[in-house]
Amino acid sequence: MPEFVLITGGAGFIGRHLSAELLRRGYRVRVLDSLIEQVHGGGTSGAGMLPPEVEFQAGDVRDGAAVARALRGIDRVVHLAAEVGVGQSMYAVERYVSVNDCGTAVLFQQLIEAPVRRVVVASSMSIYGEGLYRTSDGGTAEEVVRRPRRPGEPWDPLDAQGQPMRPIPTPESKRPALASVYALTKYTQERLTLTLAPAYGMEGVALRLWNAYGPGQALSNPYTGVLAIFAARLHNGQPPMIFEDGEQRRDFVHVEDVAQAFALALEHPAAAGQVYNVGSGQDRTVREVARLLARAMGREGIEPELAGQARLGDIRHCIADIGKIQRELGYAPRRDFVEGLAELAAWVAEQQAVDRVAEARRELEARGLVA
């Protein structure tokens, strides 16, 4: 009888991907998902567009009694189940919090009852607030803080020499700076996994994913991913809206790429009890990135609006280290970044995408988040 994995959250953006990947390796899935409107209201995602083969529950992860009829004759858990975004959690507390991680509590409340052999929990790069870097001099800053930026100022940190940061890539090992709301709610959906699923005989591992992106994605919901949120407008004919002046580096990995490697901690011996971030191991500027999708949706004449402004909570660099993640679990990112664009422009010509980046904006301006 093939293993059976629960995906919570399971019929959004990632989870549809990692069911399709799972059936393709094998495996029996089931969906818990809440369908929540700000996520499945866009007509992109939802029960409807998960593989036939995958079994679908109705259901909010806060209730312990449909997490446990979710749970019956599960062997696997991959929770992905959560609210997303750094911007809104600075105000929608009690919501971030209780979904994460009152929500993740309640799941391990019932696998307590009915134990698994491992979950895999999704976290995210956020934990670390700022990535690492190098100093002027040549030596490391693991614990940078960014404080208010005068006018004329440069938007990167600096040293205690005055001068300009380099990011560099950021491992495992850096201590966490939890600068959200969005943040701290991650760490602990991470740490009750790493903490409790030993305690009761299950193996634990935990992902910290970059920023994922890929045909499928919730492209009215102002809060997700950036490369969804520049897609909806630039589908609906407006410019991309960049915080600060856009030269803050990330990395965007694909959705393929992600399902990947949740696949192969769900599977490896090395993953129990380990913690590995997923990324594509290339970073690039918010900016270029937004220029390369105009130019993939042939809206090249369309260029960003940068905001020059900061918002509360978010950070200036994080560059994702792939090295341990490569070595022991053997993952590789597979996609191609522009030929990975040509296919989200592609999809997205075929949707439609209510652009509420504007209104989003709004509401942190009026609770003063940005500065």
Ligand SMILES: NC(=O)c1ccc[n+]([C@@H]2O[C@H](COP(=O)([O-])OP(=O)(O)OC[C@H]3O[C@@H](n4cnc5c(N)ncnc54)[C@H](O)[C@@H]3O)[C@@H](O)[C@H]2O)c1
Given for the second form:
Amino acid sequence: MPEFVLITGGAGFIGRHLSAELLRRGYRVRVLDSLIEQVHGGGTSGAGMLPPEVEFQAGDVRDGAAVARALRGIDRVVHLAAEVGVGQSMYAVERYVSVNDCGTAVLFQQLIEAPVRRVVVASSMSIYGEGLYRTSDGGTAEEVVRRPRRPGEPWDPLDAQGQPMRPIPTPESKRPALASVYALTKYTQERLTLTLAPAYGMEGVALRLWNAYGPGQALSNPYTGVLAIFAARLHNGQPPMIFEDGEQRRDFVHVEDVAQAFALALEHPAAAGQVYNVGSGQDRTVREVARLLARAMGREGIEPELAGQARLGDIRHCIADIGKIQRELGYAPRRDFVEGLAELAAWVAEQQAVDRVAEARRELEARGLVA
Ligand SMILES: NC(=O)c1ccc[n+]([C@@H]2O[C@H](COP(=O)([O-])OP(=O)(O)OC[C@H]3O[C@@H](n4cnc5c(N)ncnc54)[C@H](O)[C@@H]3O)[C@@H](O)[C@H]2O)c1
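Output the structure of the form predicted in complex with this ligand; the preceding block shows the form predicted alone.
Let us now look at the entire complex, which starts with that chain.
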């Protein structure tokens, strides 16, 4: 009998790709998802986009009875259900703490009654705050806090000599610096998982994800997924809008590589009790990414618009050290970035086609031209 995996929040962007990956690996998959409007309102996602073999249960992860039902017969859990906008978390505080932290608490309350073998939780790079930096004298700076920038100063954080520092890959050992409500809730989710799972005979694993991208990310959700937001702007002939000077560095990881990381975290014996970074291992500036995406979408004439202002709470640079997950679990990111952008561009174009088809069909129906 194949093992049965529950994915909370599994109807979302990562969950749908992970469902397909787990089915390929021979698991049975059940999804518990409340299909929140902010993610599923645009019509480009939802339970209907899940592979047909997935068993779908509609329900809120904060509802103990729904979680108890979803846990019946389950061997392993991947916990993805969450509110995911960093900026939005700073004003929708109650909602973020409720879904992310109380949701995880309710899940574990039910797991105490019905333990499983392993629980893997989705954490985030945002828990690091600023990543690790190299100072001008060759040292390492771990506790970098950005101070308000005076006109003419460099955007990069400065060291004690007043020199700009250079970002270097951030390993799991860097101390968290929780600069947003979202980061705080993600860290709580991690700690609840790594504290409670072993206390009740289960194995806990936390994955700290960098920026996932790929087909299927909610284009209509303006609070998350920088590439999806840029794609939606370019699609409408609008320039992507970038804060600061666009030279901030991130790691963009294809959603299929993220799915690979979750599958490994779910099954590899060495993962029990561990925390892993998940990225592509290649860092890029946000400006470069906006240009490459415009080219992939055939909109190379559209230059990104640089705000020249920093958004409060934004970090300057954070790039991933993925050595631990590569060494211990054999993770190997496979997707090339430029090819991934071409695939994203094709998917975005298809969304337009789908929308137009729906519109055209409504028109024909209104005119009595379809039966
Ligand atoms: N996409 C990224 O770049 C990224 C980066 C770091 C961490 N993560 C984490 O990975 C996970 C999945 O992210 P995603 O990009 O697929 O997000 P997503 O918004 O596409 O999916 C989240 C899913 O959770 C569901 N959900 C929300 N509240 C719920 C509730 N109360 N009960 C049940 N379901 C609920 C939503 O309906 C949605 O289907 C999240 O935990 C997120 O914090 C994602």
